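Shown here is one chain on its own, the form predicted alone, set out as structure tokens.
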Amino acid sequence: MNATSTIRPLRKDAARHREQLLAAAVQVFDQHGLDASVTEIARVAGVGIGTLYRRFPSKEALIDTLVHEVLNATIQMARDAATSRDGTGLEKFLMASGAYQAEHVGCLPRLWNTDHEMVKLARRLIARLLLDAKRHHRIRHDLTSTDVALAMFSINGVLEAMHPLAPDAWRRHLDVLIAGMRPAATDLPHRALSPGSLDKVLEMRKSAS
């Protein structure tokens, strides 16, 4: 019983410190970018640097954990949006994911890695939302999954450029994007980016980061 009473508080403290550090990392990275120091993160979290390194052995491990959480949330948002039965799931997902990413701007430069299984799953779920929107005639028939991916990248770009002076600018941008996705009498004049080309671009972004 004594052993149990000594172990449980440590586990609770470890979980609490982890959440404190992750919340602090979101705040610090949003304000200063991914070049911010772990010393500053520990200070904002109200813990010692030793505690930070016990929870996360390196700064990269901390960033990877944050990215993992954002991707996990994105996947869940895509799954939740898929429960819509009227073809509005894609629009709901874009709005929900935009709002969530607006709260995690510091992580955006590292969000999409082509060799990450979670990214591949997210892209498959988004593609299904696209097909459902087409079946319900919510969007134009010639829209592709890479078009949606580029739309999401552009939202990220607006978030990064406008944060923190105009943190809600992405909402108007998304309104314009969705308006452009509506069904039209004529096809778009230019060819869509191929999935292979998109993968190469993402790989280049990953190498640059």
Second form
2 protein chains.
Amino acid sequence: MNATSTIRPLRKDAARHREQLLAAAVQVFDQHGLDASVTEIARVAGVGIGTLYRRFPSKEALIDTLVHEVLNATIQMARDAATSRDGTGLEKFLMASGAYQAEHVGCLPRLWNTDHEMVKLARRLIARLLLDAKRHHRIRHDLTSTDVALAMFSINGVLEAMHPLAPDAWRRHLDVLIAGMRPAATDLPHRALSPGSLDKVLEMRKSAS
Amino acid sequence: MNATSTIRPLRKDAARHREQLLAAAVQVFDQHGLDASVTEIARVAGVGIGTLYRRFPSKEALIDTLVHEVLNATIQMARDAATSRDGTGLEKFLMASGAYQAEHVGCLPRLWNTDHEMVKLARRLIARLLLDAKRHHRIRHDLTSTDVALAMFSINGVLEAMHPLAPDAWRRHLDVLIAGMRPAATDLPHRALSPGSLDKVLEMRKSAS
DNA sequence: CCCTATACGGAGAGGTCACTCCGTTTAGAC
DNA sequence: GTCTAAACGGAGTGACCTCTCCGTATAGGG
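Okay, that is the form predicted alone; can I get the form predicted in complex with the DNA now?
Starting with the chain above, the whole complex follows.
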């Protein structure tokens, strides 16, 4: 998977610079958004632009690597959450992934645009968490995995709006949202999205990237 | 307020072109985001770039005009919603402003960045809607106007993510969110944001523009 | 119909950005 | 210590974007 492992290990300094670049990219993108210039990233990393381009073939590839990392972490959190079979997994996952994404706000606009199998895997894991939560009557039965996706998009919206001055605001928002997902909450109007609509959206974002 | 009315009315063709430019800007920004080029906007409007710059001193000014319009409409919707004194005003407002913002997704990133008195006015009106809803026990008493702001940010997040393939997804999200705001919903953890935190965020976004 | 203030179009100036190229430096095997 | 493959820095290139300028066209009053 990783190009560095298939062919030849990077020289020690090169590997270090690669990590410095990734860390700098997270920081710079968080502060200035994805429009931040590669020059700024190289400066923060303490290397030249040439080094950045030797390690990543394009700015887009650098962003992809970052998104890949975030998605990977998200998947791991979904797996961790699935170990508690008491129906609280979904809530634990939303809390954990929200906290992680709050540290990677800069990458969020591209998070679900990737073609990768990882998106499908993440969605399968989330669907499983949802099922377990329903079984234990932690959430109402008419909710779909698309509703969970909407919850995550909405957290992104709060994160981007309140970043970085109120970095915990998303927790409050999620509290209200989860309260609305409980069976005890008042009845919802029948507006659940059709099953395939999220797929269409993700497909379209992928090709638009 | 409007520069055209204080000094001299625009010539008829100029006024028409101005409206064409605004309409084209809404459409182009919706499709390509605020990074869309002014050349593209002028092309869609059917005028030259020179005309665009004679009508609006800069791209930023054009965006500001658009944001101004959206904010104005939002304030009007808040006023309309306040006429129903039965506690449903807040929900009506969230529905109406969501529907309107769904038609102006391109402007959303700047919606609350403006310095204008209008932002303060909008927040006062929303606070009044909130109070009325509490009085009629439509929503729980521990919610603050900051929570309503978070709800609006979260709708923006859903709109941006699902645009334009599932333009009604935000309604479903808002349904769940409002269910979580009802007094019947399960108790929330005590995580309400401090009263001034939203002010700080808006202040910061304003200066960052 | 004429006249002129007003508006028009779009080439080009000036700046920024992503990305390349090459002379120089260095890690690390022997 | 020597040597070479690997990595380094950053000036330079070309594309693209916002905004200006000026010769041309037109609305609309008299």
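Here, rigid core means the biggest group of C-alpha atoms that superpose within 1.5 Å across both forms. Worth saying up front: this structure is predicted, and the values here are computed from it rather than measured. Residue numbers count along the first chain shown, from 1.
Here residue 22 does not count as shifted, since its C-alpha moves by less than 2 Å between the two forms after the core is aligned. For residue 200, the CA shift between the two forms after superposing the rigid core equals 2.6 Å.
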